[in-house]
Amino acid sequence: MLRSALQAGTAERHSVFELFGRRLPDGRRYGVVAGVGRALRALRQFRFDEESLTFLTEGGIVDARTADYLDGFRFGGQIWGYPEGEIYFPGSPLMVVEGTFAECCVLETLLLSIYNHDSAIASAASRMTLAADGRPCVEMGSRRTHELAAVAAARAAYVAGFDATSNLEAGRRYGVPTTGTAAHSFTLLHHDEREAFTAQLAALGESTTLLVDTYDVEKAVRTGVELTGGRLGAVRLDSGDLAALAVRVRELLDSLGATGTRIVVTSDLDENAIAALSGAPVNSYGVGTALVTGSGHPTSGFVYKLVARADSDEPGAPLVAVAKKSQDKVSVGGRKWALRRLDADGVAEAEVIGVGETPVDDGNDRPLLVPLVRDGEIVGEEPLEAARRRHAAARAELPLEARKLSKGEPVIPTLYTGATAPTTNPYASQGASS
């Protein structure tokens, strides 16, 4: 596309571009917006350099105008967006990006990549923690996924509100706070739990965790009790009826006067099997596969859409509206503009999305786009916590069907305001993401 348009004369051409999903991941109530600073890092860095150029080049990629156009590339444009951590909608305008169809066209991949793998992580840990209900979540999904992408989702995940990670480059990057156990290799390293228990102790203190179902639960949680006198951190259950187990464990350490052990348990866990440990006496949740792939869903279903465009190529001319009206994957044209509609008592009641003009706020709705990229320059970055207090702040908003984990619509409506806006949400019943 950029080498077509740059020989066609329209590359410069004033463009808006729009990245949204056109529906939840099916029976989701809610999405999660996270990667957004992810993607300013990104963008800050994003250059063509001379190896990958003559990649480009010796492979009849590009021709050499777009070499040299691409050569100096840096993004001159504005971008706004939905803030990290931010909850969104069908239809919701999580990043419009405005500068010229070049610049705005060669930053698809880039911005879909990981807005749909982060948002798809952050969607599942919000459904997770909200099933925990105030108990701790650690993130150990590394050995599940990409290497890369390991990093990315323990990011993700502590924006939707998981307390820590196993992964170190994770806390290394970005500051997560980490954690982790000894897996079931050091005590089998040993001659008996004894043994092993012993050699974590002397390496790590009284805190550690242990962990209990290698051989028989009763005589490893009694012995790691005997040796710290009672004082022992948690213990860890990994297989095995979860709920069952953790209610003789409790009742074995309270008879034993570990009443301060904390039992932490993790094995396949997701939001559902969280919500069925709600009654037994848990402390706390590792989660591994099931978060790092989406529970379900490993993808958001983002697309990235030119919504309107300049009328010509002189300086000036005034935008259009343009949309995609193929079948089972419309797009509404035009610069979008968005805001959170709230009820007296602050519960959110719609998304109200402005086509071609804001939309008006009765008094307590909160707008939700927000400068991120200024004349090519990035004013958007923000610390991690911040994200993470308003994922929080955001999802307390939402009514209490939210906290529903089975399937259902949207938890509220998508509504369009505007002279050239849809009369209804377009995207309210739309299976396609492209």
Contents of the next structure:
Protein chains: 2
Amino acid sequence: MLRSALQAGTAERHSVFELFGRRLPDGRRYGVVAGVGRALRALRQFRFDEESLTFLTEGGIVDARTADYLDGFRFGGQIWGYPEGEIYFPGSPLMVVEGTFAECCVLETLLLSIYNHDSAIASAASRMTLAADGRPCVEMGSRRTHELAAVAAARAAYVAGFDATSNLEAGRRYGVPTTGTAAHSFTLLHHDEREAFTAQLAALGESTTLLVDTYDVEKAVRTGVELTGGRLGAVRLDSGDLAALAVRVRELLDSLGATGTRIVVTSDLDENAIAALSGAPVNSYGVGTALVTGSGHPTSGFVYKLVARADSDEPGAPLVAVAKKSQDKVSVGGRKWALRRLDADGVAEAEVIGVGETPVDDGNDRPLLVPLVRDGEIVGEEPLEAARRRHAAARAELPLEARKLSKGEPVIPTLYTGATAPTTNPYASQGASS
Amino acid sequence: MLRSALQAGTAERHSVFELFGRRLPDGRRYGVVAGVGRALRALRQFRFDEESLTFLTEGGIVDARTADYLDGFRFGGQIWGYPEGEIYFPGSPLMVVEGTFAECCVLETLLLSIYNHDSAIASAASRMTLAADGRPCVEMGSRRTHELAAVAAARAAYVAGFDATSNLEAGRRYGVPTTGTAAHSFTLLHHDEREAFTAQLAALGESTTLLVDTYDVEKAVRTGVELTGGRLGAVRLDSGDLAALAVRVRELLDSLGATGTRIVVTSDLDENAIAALSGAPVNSYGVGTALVTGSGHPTSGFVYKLVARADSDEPGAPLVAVAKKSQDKVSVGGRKWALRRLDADGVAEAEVIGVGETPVDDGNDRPLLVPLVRDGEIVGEEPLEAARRRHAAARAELPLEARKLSKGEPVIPTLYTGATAPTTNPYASQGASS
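Compare with the form predicted alone: the form predicted in complex with another copy of the chain:
Complete assembly follows, chain above in first position.
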């Protein structure tokens, strides 16, 4: 596309692209925006090095003119977006990218990849932390997903309320708090469980978490309590009927005087399993596979569409709205604004999306688009903690139905407004892609 | 674990870990091993740099002794594994890692992440290329998954029979053939479709693929044929009832004399959609979301378990089999060998797994484990084409039921043999993790 547009002289045409999802993943009541900070960091580093340009040129993928363009590539346009941690709904314009066609086009895959992945993880994570209802959740899924997707997943989970991760690189790179646990292999390495526990306690102290289900749970719990004089930090249960087991282990710990010893559960947990354990004496949840695979929805299905472009290549030419018209994948042309409408009690009522000028705030609407990049300069970076706090606050605004784990409709409707707006959801019963 | 084992003096204990899946993803009839080459490349580069060590030490995650160990880390052990592209079944020992406990333990997450991701993609891709039945499949899913998982996914898809990818980095890094297409934004950038097509044809020539469903398919096809004198390479359909549309477009192309113009279809394809198009006049498939998310199974559920360790720390101490015993996640202890048993016609009959010495080949069994790393030296690297050919050959050996897309049991049974072997599938009805 870039090569063709450069040759045709249309590459510099002023354009507006938007990144959005036509719908939420099936049955989800809300989605969570994540990846904003990663996207901005990636944008800062986005360059075509000599090796890449040689590959593209020698392979005949780009011509000399295109290689020249990429050689100095630097995004110089404007980006607005939903800030990280914010909630989103069908049609929410999560990112509005304005610049030349060429510079916006080159960013498409990078932006979509980061947003599609990170938001899928955060959306699943948010349901899990809701289900955990204040009990800490720890991300432990690195080994079940791509080695670098794992690092991004730990970050996204933290935005959506997870307390820590076992992924140390996420600690180093993003400052996510880290924690760990021992595997069965550590117990099996030693001649018996007592030897293994003794080794772990000697190195990590009594506050450590002992994995107690390698052989016999009751015996392991007794050993752990005995070795620590009842001051053992926690025990981890990773198999069996966790609810029943937690009750038995809690009773046993208490009977042995280890009333301060916590119970950590793991073992293919997802939001439903977490909810099912709400009545059990569990202190924290370790979540792996379901988290890093988006709990049934490993991608968000976001698309990136040209919604407006200059009417001509004259300087200052007006923008015209554009949209695909054929078949089943209609888009809404024109550059959008978005507001979260809140009722008098501060409860979210609607996602209001319009084309054209943002209306004046009537006091009950929260504007959703913030500046992320201005004339190529990144202005939207913030500490990860800010995204985490924003998510907690935005989620707290949602109607109570948002807490339901069952399949349902988006918890608030998306309303289109303005002269060119569709009157009903334009994305109803359409395919997700392209 | 490493810190505790170093302090306890057990870190150097001779150990054998195995990487395997307790079962196939629900309903799958076979799995495909992928990621071997990536894992070996990652192993070669696996070092702890100063910044990482500082992070680990200053955060109190490791003590000085552990940091010292990691500072010079270099895997010096042995690895055997199923070669890339091979088929696998429940229990198949995909990788056998032998060395000190410490060096095997440190690799766990890296190896599992790569194998779990890449094999999930390859396993989905193999079903798609089977369903396509010789028609080319192109990987186009980068924008729907993590930006680097996308590169690995393109590679894994190629192993499993995809012909090309739209991910240029996979071309640069792994030599996967690349191809591309224009998006609707390219058409919308221009004043009309004719102007867009003219631009694309001028830059890329008549062999290019024109996207014809932005406005009106019939009109677009007529324009494309007219602009190329009937020599247009291909048209792409990305929406609507693809089967019916392909028939109409084929008839139209033929009636206009463009009998050589191919029809490429895209739009949320998976293996079932591909199979449903087998009767339509489609020339190739572009597959995105379903491929990069493993078509319902984004991870393979592989685990990495200590199966044997030295009885003591004396040099030459014999290995003893070890396995977790409690609750619902039994493992089979002892180091395994594996053979694919073929009948007289060369059709796979069983996955035969045993503990102890590999039996002498009786002529109808194919050994499945090959050396990958010897005394820390990587010996198992091979061109990606070799993996691709191996996959085609191994898949061709499977019984015909392997071609069924419906849910079913593994197409051949896993048989355990040898003195310590279980007589039935030890993993039946167990949870996947840990």
